[in-house]
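Given as structure tokens, the chain that follows is alone and in the form predicted alone.
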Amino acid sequence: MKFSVATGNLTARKEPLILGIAEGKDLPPWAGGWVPPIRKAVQDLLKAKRFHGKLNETFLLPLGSQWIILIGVGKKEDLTLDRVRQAAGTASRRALAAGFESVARGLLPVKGATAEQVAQAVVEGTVLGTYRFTQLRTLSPNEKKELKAVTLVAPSARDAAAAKTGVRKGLILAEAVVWARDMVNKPSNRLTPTMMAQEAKAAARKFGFRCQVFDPKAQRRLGMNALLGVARGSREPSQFMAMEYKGPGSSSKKPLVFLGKGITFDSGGISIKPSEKMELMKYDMSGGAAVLGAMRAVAQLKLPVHLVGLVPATENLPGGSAQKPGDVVKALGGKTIEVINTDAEGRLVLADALGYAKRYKPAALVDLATLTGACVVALGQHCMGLMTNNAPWGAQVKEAAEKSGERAWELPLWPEYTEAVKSDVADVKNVGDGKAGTITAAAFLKEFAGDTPWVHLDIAGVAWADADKGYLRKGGTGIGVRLLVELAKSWKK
């Protein structure tokens, strides 16, 4: 898909148009310069209540030889960059369904946002909203059609110059999310831990960051017994990816460390899951995919940050040599863990990753994981759960989440929750007492984060979408990539 930026009157153009309409009976303020026939046609639709302007509502309007896609953006006072992103995704998908190969659209006025930011949001929404995972199936002629060209029409030359920068940034971010989505959507025989490590190494070579991969032998030398324990039931060797990027002027600074759970398939191990929808457990590496995507985008954007990305990757299967409930392992760093439930494996592999992170003497840590079904119960599919050992650092992450549109809701992590993960035979156990499962999982990880400012993001409810909505497509969402890049961009230390 090619994006270009132009100036002039959007509604005087000949290609199909995408016009944003605010909710209400009247045309939005930005429609003042539209050519009279389009103004009248849209006003008539609104008066007849055939179109209302609700967020993500669409209407395909033929007007002579011109085609117009109307896209609702909700109430004009509620217009945000994420609503622009959502509307761009929905409208572009409608254009694709209509068979249009090119469209033109304007830059909506978002309060407090620049033309660069609006253009970036439009590009992200357009690319992500038209995303399709088609690598493994035969396409029909209709499915082969693509939206090939999008023109963003800016009101002035100054705005056009800013929009071009936004287009470049938006493409970098969207392509990183698409890469993450592709990894999440691949079945586990097409994305093994080894294949995931190969993706990381290829990206490092292409985009300019370091990537070291530790095989099981190296993991054993390091003392990553929690990761190795989870991997015992699988024939696929576990992989531990350690990536590092040093941006301009950041070499001497303590790094920001991102950690992502990379379970490429999770059967639950000996504590096996129900068979219904187990095929979806290929998405249990979504946190790892988010970290890989963020590393790629940060390097492409050349952000002035010292960044480390750590991804422990393995399968969790019930083979004859699989880890058993009641086993005790010693994690990197020395703490012993009683494995009560082998299906609570994500926190085990992250325990070793957090132990390894201490080698960098990090300034701050963020981990992402599809960790608990309890988070889906608590928060649904609308936001991720956030827990932290450091309120100021948690506030920074929440701010980045809000800016990126990848929302997070904080849950408490009081000392009382740690009592639930104390073990009678080891330092800690990997599940709590059956209550507050999302929080007790974080309380377990907190024991391995130590005193370093740390945030845990449980993305179990948002890493997979059951239906298309806005710029999200059914399947892997790639969530976390844009949040992490925003955090790296705005990191205050």
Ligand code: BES
Given for the second form:
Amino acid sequence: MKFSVATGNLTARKEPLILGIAEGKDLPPWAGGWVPPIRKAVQDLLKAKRFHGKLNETFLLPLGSQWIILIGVGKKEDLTLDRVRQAAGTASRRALAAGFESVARGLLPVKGATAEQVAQAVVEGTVLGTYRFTQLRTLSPNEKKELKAVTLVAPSARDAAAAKTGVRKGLILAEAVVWARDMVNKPSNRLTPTMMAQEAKAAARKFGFRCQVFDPKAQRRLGMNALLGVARGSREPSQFMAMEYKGPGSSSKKPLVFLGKGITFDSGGISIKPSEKMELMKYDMSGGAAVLGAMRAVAQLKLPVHLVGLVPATENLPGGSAQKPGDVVKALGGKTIEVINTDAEGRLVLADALGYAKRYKPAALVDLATLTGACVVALGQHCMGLMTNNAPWGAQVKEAAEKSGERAWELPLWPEYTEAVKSDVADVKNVGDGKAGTITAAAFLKEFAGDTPWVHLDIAGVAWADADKGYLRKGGTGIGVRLLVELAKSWKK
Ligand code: BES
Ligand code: ZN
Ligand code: ZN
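Compare with the form predicted alone: the form predicted together with this ligand:
Everything in the complex follows now, all chains and molecules, and the chain you saw is the first one.
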């Protein structure tokens, strides 16, 4: 998809147009300069209540030889960058469905946002809203059609210059999310831990960051027995990815460390899951994919940060040498863990990753993981769960979540919850007492984060979409990439 920026009157152009309409019975204020026939046609539709301007509502309007896609953006006083991103996703998907190969569209005014930011949101929404995972199937001739060219029409030369920068940044972000989505959507036989590590290495070479991969032998040497314990039930070797990026002027600074759960398939192990929907457990590496995507985008944007990305990757299977309920493993760093339930494997692999993070003397930690079904129950698919051992750091992550439109909601992590993960035979056990499952999972991780400011993001509910919506497509969402990049950008030590 090619993006270009133009100035002039959007509605005087000949290609199909995307026009944003605010909720209400009148034309939005930005319709002032539209050519009279378009103004009239849209006004008539609004009057007749055939179109309302509700967020993500669309209407395909033929006008003479021209096609117009109307896209609702909701009440104009509620317009945010994320609503612009959503509307761009919905409208461009409508354009694709209509078979248009090129469209022109404007840049809506968003209170408190620059033209650059609006253009960036439009590009992200457009690319992500038309994303498809087609690698593994045959396409019909109709499906082979693509939306090839999108022109952003800016009101002034000054806005056009800003929009060009927004386009460049938006493409970097969107392509990183697309990469993450592709990895999430790939089934476990197409993305093994080894293949995921190869993806990371190739991206490191291409975009300019370091990537070391530790195989099981190296993991043993390092003492990553919690990761190795999970990997025992599978023939696929576990891989531990350690990536590092030093942006301009950042090399002497303590790094920010991102950690992502990389379970390429979670059968539950010996504590096996029911077969209903088990195929979805290919998305259990979504946290890892987010970390990879963020490393790539941060390096490509050349942000001035010192960043480390850690991804422990393995399958969780019930093979003949699989670990068993009751087994005790010693994690990197020396703490022993009683494995009560082999399906609570994410916290095990993250325990070793948190232990490994200590080597960098990190300034702060963030982990992302599809960690608990309980989080899906508690928060649904509209936000991730956030838990922290450090309120100021938690506040920074919340702000980045809000800004990126990848929303997070905090759950408490009081010391009382730690009681639930105490073991009779080891230092900790890997399940709680059956209550507050999302929080007791975090209480377990907290034991391995130590004193370093740390935030845990449970993305189990938001890493997979059940239907197309805004810029989300049914399937892997690639959530976390944009939040982490925003955090790397806004990070205040
Ligand atoms: N990967 C799952 C969590 C999950 C469930 C993610 C549903 C997405 C959708 C995780 O490894 C798991 O199985 N957690 C268990 C923990 C329990 C055994 C304490 C769970 O949530 O049931
Ligand atoms: Zn599990
Ligand atoms: Zn899992």
